[in-house]
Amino acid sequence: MTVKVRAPGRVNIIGEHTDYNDGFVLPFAIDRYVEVEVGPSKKFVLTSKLYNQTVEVEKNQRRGTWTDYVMGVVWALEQAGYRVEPFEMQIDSTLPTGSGLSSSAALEVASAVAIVKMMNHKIEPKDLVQVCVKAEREFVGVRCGVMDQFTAVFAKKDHAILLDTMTMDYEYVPLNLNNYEFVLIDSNVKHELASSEYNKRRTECEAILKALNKRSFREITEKDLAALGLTLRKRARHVLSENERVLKTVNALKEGRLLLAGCFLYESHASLRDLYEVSCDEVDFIVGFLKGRAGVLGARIVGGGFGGSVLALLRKGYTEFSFEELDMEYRKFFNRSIKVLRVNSSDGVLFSHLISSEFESAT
């Protein structure tokens, strides 16, 4: 049986580097997807249209390439007790890689659902999330949180998800933006230090908990930070303030106070730049250019950092032509172009594909 599944990328409105710290996040899925087509085979054969590659891979073989995201899912499914037989997989994508839009989680989720369907297994949505997180953490080696995979599974069109990553409780927040919209500006930058620095930030956060003898960031208060050295104090202050900004942004969106929500985006970027130190000159330039411009309410870096995209909340009617001045100035300083991505919200896998007996019976 051949199975086709697509999973979306995501944009996180606010709540960056909080998902692996028991914090709050506010993502929504976008209408850019990774699509996989899977069928039985005698060997594991993976074809990526994006990279124009066909690769034969052995089970449990780490290659340090895009194939690890698929084979990591195979490994994690088997670790969870699901039998997986060899397959041939075709992979296509409308989701830019390296842009902070979570193409890796989309590939993991699409692959996991397709494999489960091909093998006639059933899997509950939250178990699916954990399989994909395990694949990325323990097979690929990126110590990610749960936000990206959770969004690719649970997202609902025209809504963001307020997710408490400590309890895994979540709430759908309507995206009533009226005459405004979210736009992504791809910096076309992906610095080599991104993965290593991301893992370093996770290690620093673990060091904070150990130094303060706390089990979770949710137990830490501003007063506790005086016991930390400068670098760890900055990291902790970002996490605490970012959690507050998420909840404030949710309230602002519910009340239709979009100007206030935009202010929180700018505050988030400043915190990520100065306290968590995961921005870069190119992204800071884009945010600085947008700040204070008529029709732009807010902007910030999105994703793991050190490149990727800027999320801007701005008035509808802006076109790519409106960004000509930004592109011209950006070329002058960095000798590269920006790319403007207009995206709409999207359903995740849960609302696009039947992935469990519970949801099949309820549909």
Second form
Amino acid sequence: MTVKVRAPGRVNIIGEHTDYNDGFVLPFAIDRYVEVEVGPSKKFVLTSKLYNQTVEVEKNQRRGTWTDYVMGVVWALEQAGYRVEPFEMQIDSTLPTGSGLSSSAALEVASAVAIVKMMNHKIEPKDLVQVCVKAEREFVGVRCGVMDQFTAVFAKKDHAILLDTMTMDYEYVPLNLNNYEFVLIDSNVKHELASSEYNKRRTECEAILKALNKRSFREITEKDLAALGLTLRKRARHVLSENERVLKTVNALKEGRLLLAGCFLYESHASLRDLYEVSCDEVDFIVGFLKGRAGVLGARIVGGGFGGSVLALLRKGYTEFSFEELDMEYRKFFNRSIKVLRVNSSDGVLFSHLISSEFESAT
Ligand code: GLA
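What about the form predicted together with alpha-D-galactopyranose, after the form predicted on its own?
The complete assembly is shown below, putting the previous chain first.
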């Protein structure tokens, strides 16, 4: 029996670099997917259509490439007590990699669901998220938060999810954008540096807790920050202000005040650029180009940073600029092109009809 499963990428409206600091995030899943097809085999044989590669891998073998996401899931499933027998897997994707849209979590979640189905196991959705997070943190080696894997599992079409990463409580927030839409502009700067810099930010955040003798960022107030050195103070100020912006954005969306929500996007970008220092010139250029133009309510870098995409809240069918114009200006400065991605919200594996009955019965 072969099993086919797809899991979506995600866009985070706001709440960046807060999910490993007990903070709030507001992502939604997009209609771009990683799809895997799995069937029993004598050995682990993985094929990526994107890389045009077929690779035979041993259990627990880290190769430092895309296969680690799948074999990391195998490892994490076994660590959690789910037996995994060898399989062949075909991977296909409509989700660009390195664009800040969480293709790694989509691959992990699609693989985990497919393997669980193939093996006839049952797993709770929350445990599925934890397995995939563990795979990425401990096998791949990126000490990520829970947002991406959580979204690929729990997302619901036409909604964003307000997730409190401290308690794991969540609420679906309807995405009523009226005449506006979210558009992604890929800077085409692949965030290759991201994992080392990402882990560095995490270490800095741990240093903040230690210096202030706190167990959680939720115990820190603006007053405490004076005790920190400049770099740590900037990082902490980003996290505190970003958490506030998430909650304010949720209220603005609920009240239909999109202009206000757009302002929070710009503020978030400035904070990620100046305080958390995870942006780059190319992305700043795109946000700078958009800012203040008619039909643009807000824009900011999305995902881990150091490249990737800009999320813009734009008026449908009318903006004061054209993407051709932006592309031309961008090419003049950086000698590369932007890519515009129009996306819709989508269901995570929990609500999509592609999940197995075994998986459904566990929910
Ligand atoms: C990456 C990580 C997430 C999150 C974002 C930044 O996408 O996988 O857990 O930390 O960066 O908000």
